[in-house]
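First, one chain by itself in structure tokens, the form predicted alone.
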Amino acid sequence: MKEEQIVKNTATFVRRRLEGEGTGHDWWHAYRVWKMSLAIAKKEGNADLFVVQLGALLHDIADWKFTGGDESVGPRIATEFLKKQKVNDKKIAQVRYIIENVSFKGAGVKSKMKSKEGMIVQDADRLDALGAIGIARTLAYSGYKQREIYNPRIKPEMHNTFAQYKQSKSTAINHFYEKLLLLKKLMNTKTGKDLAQERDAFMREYLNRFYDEWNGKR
């Protein structure tokens, strides 16, 4: 099967399975960070393009937040659904790679993502918790975790596992301090440091009249 095709099964696949969920973990985010990585991996050159395309589609096909914790089950499904498209061994493994290392796990944890092509999908993933769209996804997901918007007497954390980042129970607020605020610096490539800049300054931005209209000073 030609590569194209395969790629065209698995965003049919992706689709299926993630399409009308609403924690903003749905299928237009797989869809968002698919065309984001071919576009820094375009500009960034020297990647092979049907692993990142592969890896983004499915990157979130199980997200451990979706599975009780349990990071097994994404690379398990997309290795299952890949053998299916008769894709070779090695590119299946790079792709399963990515998958397991491609989240962020904690303020403390350093990233163990070493591939090029990992490391642009990571880019593109962590670019679609920025800005407008990752205050918005922010949001939905907290929604779903019925956690508090903001309250003044919890404080952010920086966590040093991934299991305390795991069991965080903390605001959508400090979900900024703890994660989203940090990412602008833990960008890989040259391309997605130049798009975070933005997104990363539009969320500050934010902050700054979210904490305006709960003072009363607006």
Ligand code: ADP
The other form holds:
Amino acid sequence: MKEEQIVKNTATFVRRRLEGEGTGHDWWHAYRVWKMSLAIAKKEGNADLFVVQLGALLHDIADWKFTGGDESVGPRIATEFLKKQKVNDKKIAQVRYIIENVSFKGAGVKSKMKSKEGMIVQDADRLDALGAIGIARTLAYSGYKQREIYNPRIKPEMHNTFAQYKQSKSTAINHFYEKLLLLKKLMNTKTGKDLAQERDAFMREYLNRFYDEWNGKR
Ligand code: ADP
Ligand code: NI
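Please show me the structure of the same protein in the form predicted together with the ligand, now that we have looked at it in the form predicted alone.
Now the full complex is given, and it begins with the chain already shown.
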């Protein structure tokens, strides 16, 4: 099968599985990460666009947050699907590596992507956590978890292990400090860094305004 056809089939597979999901890990998130990954890859050069596209499309196929904490489900589903599409083992391993390593695991937890393709997909995924879309996704996810928007008595926590981060029950506003505002410094590619800069600035402006309104200053 042609690579182009496999990418199309993958998009259809992901769309069917994630369509209508309401926490910001839906098909449109996968779609934006796919398009952004391609844009970054083309600008940066030297990446396998087939692996980039499959990794981007499949990266949230079964996120641990929705599998009762099991991180092995996503990579397994993706591998089974790609085998059926007759993708060769080496490329499947490259895609699998991306899915296994793309996620943020806590402020104090080091996680470094080793492949160029992985760095690109991770940057695109992180960009979708920033800016206006990032704010919308954070509030959607927090609501799904029945968490408060903000509570001045609960302070942000910097998690040193993935287990701690996984168990966190913080407010939506705290998530900005526990993850979102840290991403700018963690971007892998020059293209990603530049885009993150602007989205980060917008979120800081949003937070300032949020506190002003909260405190009756506007
Ligand atoms: P990654 O893509 O690094 O795995 P996640 O799936 O953990 O990222 O998060 C994707 C988005 O879901 C976040 O950017 C945020 O908008 C939302 N989200 C995840 N965890 C939380 C949380 N604890 N509180 C609020 N929003 C969250
Ligand atoms: Ni994602």
